[in-house]
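Read the single chain below, which is given as structure tokens and is the form predicted on its own.
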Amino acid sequence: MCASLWDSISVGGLELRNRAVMPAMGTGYATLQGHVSDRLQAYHRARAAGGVGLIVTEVCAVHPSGRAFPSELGIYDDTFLHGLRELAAAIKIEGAGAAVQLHHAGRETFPSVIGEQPLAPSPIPSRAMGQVPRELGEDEIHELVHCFAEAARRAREAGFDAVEIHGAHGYLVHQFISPYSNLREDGYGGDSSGRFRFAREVVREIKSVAGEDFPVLFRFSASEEMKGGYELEYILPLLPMLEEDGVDAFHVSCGIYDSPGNPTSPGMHHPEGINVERAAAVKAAVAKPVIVAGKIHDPRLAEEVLRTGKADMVAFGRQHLCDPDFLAKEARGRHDDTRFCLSCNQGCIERLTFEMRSTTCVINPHCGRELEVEQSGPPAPGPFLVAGAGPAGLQAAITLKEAGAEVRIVEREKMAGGQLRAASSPPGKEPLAAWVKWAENRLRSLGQEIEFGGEANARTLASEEWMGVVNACGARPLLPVLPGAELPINLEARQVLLGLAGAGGDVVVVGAGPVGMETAHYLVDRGCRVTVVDGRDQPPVSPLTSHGYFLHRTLRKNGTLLLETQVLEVGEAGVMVMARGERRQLRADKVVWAVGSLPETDIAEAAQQAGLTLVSAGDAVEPRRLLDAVHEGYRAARQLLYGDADHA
């Protein structure tokens, strides 16, 4: 029978409103004892109140051993309870169902984290965590299958509708599960069926302390997508046992955090919907509903896999972190209206594991402020005068706008989007473009047009008794100083990106920083030869992230890479370099530039001149990723309708 993203739908007793469920996604929001925040329950609240049908919570420690980072939530002793059972009435008053995903991180982890050795099924550390992990013993097994168990009561207690256990993404449970992580020659390895033990021994545990009739759903990674990883026929027969065991909707995933590009939060260069077929797998082997995860964030494309059958049930989840409304927008059909999630990552899973900072997104700087919007008093009216139409401009102004605050927006080229017009040209980049569309009928929603063609200068600032200036004129790049510089072989990169300068045969791209490794695809893929050249001896573009992973693939693969490589000059036929200490010609076609941007400060000077209030965002300030330029223009505005101060 056909389904639709709408229908309800029964997991184990739990009865939902709808088939669209909130995956579990570590925030950073909890207390560093792993307590609720209120914080966190503004978070949860706002997600539940877009219409969601279910909402796991993010990992949840069964044991202090078992977190993966500093403000885990924990759920191993009652004083954690009072929290809980806030955080359930939370999600559950704007009509969701709630659970908690039950979580140990086995080996990736850090002792700083736990305070001592990480445990795992064998002592293997993982490549992402580096980590030498101590070898559990069988009584420590016994033990921790009670702490999940232990857990699941907690949960229920504090009033959650069902649990997931975490058997994915190579934690603890998948650790047991994979011959990657497990060489154990005792009962809880030596073969499949010795490795799926501990899964099965806490979905049995947890229904006999729990409850029978306390939904389980189990997360697990279909594929491991890696060398020497399992695939799905690995996994598969796994499924009926824990169906037997008690499983009541099993979640697909795929990937570790040992996986190349990192599969677990599929990237800008991954296609969408990349567990659906393996859903489908999963469906035609099992009877209990079917959950699929990973990179799905447009609700027509849930409903054509819920049309076909490939999977019961749809996740989104950064999607919720970019619009926690849009599944209340489709339902009304407004779906123009929603702000599309760009899977580059940036402000979530990476920040969240590389910068260890709390979790949020590029292109929502509401998510995790919600707090902040809610303790917000009377803004001021303006007018405000807005310089720049880039990202932290558009940004800016519909922060004031969504405010009442009276806006003139003066962009000087003929187009919205500054920098992020060159930067959407490259594979796998075009939602940048897609947001920027998003921005202007936003502004236009609001009753707000956008002046192109026109600079902020001084007589701009004279026309009006301003309340404040936001300046977001960004930047304009760096051209080299050096012989030949003036040659025509030279471009510089935005030129390329936007289509105003051709680039073909053998290119030298110079700076191996984002805007260059992204032109050098960019010409790639249109089949150039491309040497790109960096004077650090580190890359700049970390091969860790899943769109640096991507970008150095494709560079090996269709070009090089020179670290420690300086250009000392430019000729007809290419340029002179000093590499690592020795002298080489490289041969290129074209010269293209990606060194740098400095800030435009014309309006700036001018609006201090005047007196003015002014805040610089974005660019103008220094060059910035599009996260630090999209919540550098809604602080802006927030500093000037209210005199906020930073809640990052």
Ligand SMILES: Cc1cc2nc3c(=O)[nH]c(=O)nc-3n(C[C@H](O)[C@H](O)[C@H](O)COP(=O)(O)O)c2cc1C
Contents of the next structure:
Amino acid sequence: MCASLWDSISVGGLELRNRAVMPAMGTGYATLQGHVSDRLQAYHRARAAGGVGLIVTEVCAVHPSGRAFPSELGIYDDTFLHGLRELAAAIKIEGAGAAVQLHHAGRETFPSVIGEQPLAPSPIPSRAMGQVPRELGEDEIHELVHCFAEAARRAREAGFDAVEIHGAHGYLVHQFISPYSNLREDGYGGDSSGRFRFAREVVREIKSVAGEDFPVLFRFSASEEMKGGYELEYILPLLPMLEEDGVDAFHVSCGIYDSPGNPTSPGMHHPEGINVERAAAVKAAVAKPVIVAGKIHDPRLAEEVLRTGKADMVAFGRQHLCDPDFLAKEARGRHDDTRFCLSCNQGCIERLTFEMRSTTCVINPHCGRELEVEQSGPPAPGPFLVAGAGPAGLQAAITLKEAGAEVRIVEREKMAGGQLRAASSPPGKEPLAAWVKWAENRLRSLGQEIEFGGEANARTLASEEWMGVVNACGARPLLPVLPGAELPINLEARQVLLGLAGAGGDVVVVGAGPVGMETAHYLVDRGCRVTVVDGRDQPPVSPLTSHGYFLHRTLRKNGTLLLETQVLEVGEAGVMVMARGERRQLRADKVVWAVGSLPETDIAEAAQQAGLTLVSAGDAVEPRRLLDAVHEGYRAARQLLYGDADHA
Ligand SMILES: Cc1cc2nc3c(=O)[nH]c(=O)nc-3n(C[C@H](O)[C@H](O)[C@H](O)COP(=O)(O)OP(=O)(O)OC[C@H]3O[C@@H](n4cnc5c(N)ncnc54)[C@H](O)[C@@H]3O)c2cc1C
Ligand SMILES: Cc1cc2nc3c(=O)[nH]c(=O)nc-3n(C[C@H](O)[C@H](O)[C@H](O)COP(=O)(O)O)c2cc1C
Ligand code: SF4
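Switch from the form predicted on its own to the form predicted together with this ligand and give that structure.
Starting with the chain above, the whole complex follows.
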């Protein structure tokens, strides 16, 4: 049957107001003991208020040995009940259904997190974690099955409407299912029916302990998306068995943490709706509702998926971090007001897993700060000057204007966006330009114009009684100082990406940081033969991030990366380099420099001389990334408006 996103649906007797789901997303907002915090409640309540039908909490550990990170939510004893009750109530009071995601990390954790050797079906480490786990004994397996059931009983007692078993992304339930991680020869391994046994027992035990009428969702990876991993045909036969065991809905995801490029949270280069066709195949195999997740940010795409009958419900994960009100906006016909997720992973999953910091969103500085927003006092009225309309300046101006302050924003170029204009040029990076459009649109709707083509300088500072100034002037590219630097063969990366300087044939890109690697990608896409050189001994762009993986893969297939290589001099036909101690000539028609940038500080110095209050934000402080620019723009504005101390 074809449906609309706005149609209600029943999942195991649970009536949901629509077919939009917020899937489980780890936040790091719980206490270090895994208890619900006020911050976590406020974050969830804001998303429930945005209109979603069902919210699934982040991973919630069913046993202390199953925690993947120190502040993972817990549900393994009754001390967690009080906080979980408050969390369920915060979600339900806004009209959304609330489910707990039941989780055990298995081998995907560290002894430093759980205080013992990680546990798994077989003693083989994952590539991602590198931890040799201890093989579980049969008694321990039975105990863990029971822990899942006890956790479900607690979820029900706390007022949750349902539970979801985390059988995806390479965690314990998935580890049992997969031949990649389960090499057991006993009744929990050997063949697919043995490997499926743990998942089936967990479902049956939950139904028996928490009640047949308590809805159970099952999340799984429809493909491991890696060499040697399973594909949909392998796991499909498990699903009707689980349906028989009592599963009330299936939630289709993909990948494990060993999968290259991390398709569990598909990046800028993954296709939209990565799991839609897999969900359609699942729907053909089961009668219960099917939820599909994976880079569906736009409700219009979700409508298409539902209209064509490929799934019954659609999960919007990162889109909920990026704009918790997007469903309400869509329902009111305000599609263009939505701030769409960039699929960059920088502020959310990669921050959580690689930086061990709590989740936020690159372009939504309110994400995780819902309490702070609620607690604002009366703002200073301005006038405020914002110098620069790159991401830091745009966000600062939005925050100032949203608080009702008087603002003037001055941009030297004829367009907004700063470095994002160049950054959005390589293939897959277009969403960055869409965010700039969104920010300009937001300012327009607040009645704020940007003054283009004029430089903010000492005269601008003297032109009014400014209550404060934001220095969002960003950074200018560093240029080489070496023999031949003056030759026309030399180009700067931003010029190339903006199409202001043509490059073809053989190109040497100097600098393997994100700008150099992306410029290489852009040039490869235009048929150039590219060599990237860098003096460092390790690639500065990590191949473990979703974006970094694609950049390295592109360069491996279509170009060369030379590390520990310094450019000594540039000539008419190329560059002389010192490569691992040896002098070498590299032929080049063009040499493109991507060796960093230098903060713009003129306005800060002028403000200091004029005795004005100035706060710098983004690359004007130190060249970094979009997250720093947007979040510091937000903080700078709040500092001027409310005198907030920085507690990001
Ligand atoms: C090719 C490239 C790719 C990138 N890709 C990514 C990425 O994928 N992810 C990521 O996180 N980061 C990326 N970055 C970095 C990111 O773009 C920057 O960190 C970010 O743009 C910094 O924002 P900002 O507002 O501080 O400064 P900028 O973007 O530099 O903006 C500053 C603005 O101020 C204006 N200005 C300067 N002086 C004055 C003045 N006196 N008066 C008025 N206006 C002035 C400038 O014209 C400019 O528009 C990339 C950068 C480049 C160059
Ligand atoms: C910050 C973050 C944390 C996540 N944590 C979980 C989790 O706890 N459990 C889970 O099943 N999936 C987790 N995921 C995966 C998401 O549920 C979702 O499947 C994925 O982001 C793809 O959907 P999207 O493109 O709509 O974001 C996480 C994703 C992100 C971005
Ligand atoms: S940090 Fe990037 S991927 Fe994550 S929610 Fe924000 S825009 Fe989306």
